[in-house]
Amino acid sequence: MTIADIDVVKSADVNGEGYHEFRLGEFTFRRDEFFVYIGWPTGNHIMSADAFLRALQRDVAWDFFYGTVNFDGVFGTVNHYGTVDIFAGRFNDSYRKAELDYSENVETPRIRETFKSILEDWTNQTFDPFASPHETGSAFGLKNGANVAAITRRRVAARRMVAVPGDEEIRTDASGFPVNRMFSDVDQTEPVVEAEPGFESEVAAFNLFAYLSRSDVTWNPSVVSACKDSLFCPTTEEYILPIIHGNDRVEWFVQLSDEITWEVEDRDTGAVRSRVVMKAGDVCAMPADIRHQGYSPKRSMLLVWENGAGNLPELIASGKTPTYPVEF
């Protein structure tokens, strides 16, 4: 699929902005200096034009990743790896009770090219909206260019495990990325593998602390290592997740460094569950019916282990498979 096949609508521009409007099926997409506006059959949605866009930048990169990715408690998408639903209202009672809630399914294609396509356009040169707020400009203001090389970069999927033949390349230092501000007292020494002959592809090890540490973004999980379907994907959090994650599967955390809290709703309507606040060496489990959205006032590195099965949201929804990891 090309930028030719999208339903593009460019606005006319009223307001001497520079934004372009956006139409994906019966949804439309328009923003100015501060605002995003979101317009379906039944109603229309207002959001901060940063928070759309940190929520848009996860949902490309991720490719939509494991289940709901809720921009707020009333626009999202929900993944079903090969087509995407966009919705607005559907996870929400009232805007349910108001029938004012609508949801379209698409091919996955379709939706991806145009949503990069809306944060190419609306993305300025002075933001970047994988960054933490002190590390980026501002997202307002009338159109000013464009930031490309940010809103592009490439989410790094380790084959196998950093540091083994054939994934050295995706080493964050490797790069050239400095040591992050936070991070400063993180030591750099890398361990001293001494492998036998003829295992020299078969035994590696890297220092994941400094790896994280090296980290240019936020709030953005990547595979270090991958065994089958179990991937560890630590990432690094400052601020506020972009997302409420609204999970498929069971998520296990692990947080290395420092403090997040989560708090913690009902997949489905919302409703509050709980609030887990994880300090260093904390381990926990986010069962398969919850959706999720985690603080942390200083940055810290977690560490995010995934079941990727692709068999396992319909497991899960049939029954056959719990939403929770383990019966006490």
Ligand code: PHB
Contents of the next structure:
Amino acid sequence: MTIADIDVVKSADVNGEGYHEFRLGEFTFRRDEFFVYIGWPTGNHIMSADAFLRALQRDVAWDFFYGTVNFDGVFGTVNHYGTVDIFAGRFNDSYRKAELDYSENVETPRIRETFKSILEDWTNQTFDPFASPHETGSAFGLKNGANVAAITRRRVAARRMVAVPGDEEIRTDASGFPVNRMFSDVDQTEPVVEAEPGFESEVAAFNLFAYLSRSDVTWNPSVVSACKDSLFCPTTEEYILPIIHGNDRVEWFVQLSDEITWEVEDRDTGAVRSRVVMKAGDVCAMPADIRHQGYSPKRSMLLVWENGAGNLPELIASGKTPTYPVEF
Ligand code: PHB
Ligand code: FE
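Instead of the form predicted on its own shown above, give the structure for the form predicted in complex with P-hydroxybenzoic acid (PHB), please.
Up next: the whole complex, starting with the chain shown before.
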């Protein structure tokens, strides 16, 4: 399927507020000044427009991420890496019991193009869905321009490591951004590397704290080093992770600065499992059968360590690999 073949189903006219309506399979999407309305054959749902756009922004930018992206306790997507399930109520015990849950499987390019179109149409020029609420204007009101530059930011993905030849330009990009207001005390000195002649392209170092202090986005992990399937994905956080992430593999968190509280629930039912308070220096592993959402009261630095192996979801779903990383 090429992009040219994809028909994004969009209403011919705008509603009274200036926004188009969209359809994907049997799902319908509509927004007004404050809210987003999602419909499907067995029900419908309402979300605040800012929360919906923040979640949609992550789903689009991460190309549906690892496992499940819950926009809230009702609506979301499951990535099958080639196709995506779009669902309502599927991971919600009450919806399941009332048989109101609904799910459709669609080819990734189709949902990708539809979600990109919704994001572009519904994001006003005053709103940056990636920014901390403290650093952006309003998502609300009548349709008012667009913010294409903000919503099409490219996620940084180093092939080897930031600062090695080939990935060098990634660091140069970051240094073009000002140090964030919350990180003005972060030392900006870069390490001095003295490589033996002949090893200049193999030995490299950079100041990760300085790098992160210049991030202008929140809750958007970028890959700063890749060693086979081992991906270091640090990010800066403020306010609330705009999605509830349902894992299809174990992931590790290393709290690099400040503090984040994680609400951890059962992935499939939403039943509360634990609350994890992570302070600077704390390390934890999130199991493969949970979903989680983080709360960061001050801008903080978090290292997310992902295992990108393509066979992991199958190994875990079939029980060949446990849902937790260590046997004590
Ligand atoms: C996660 O779901 O594990 C996650 C997502 C985005 C972040 C941090 C953690 O910024
Ligand atoms: Fe996660």
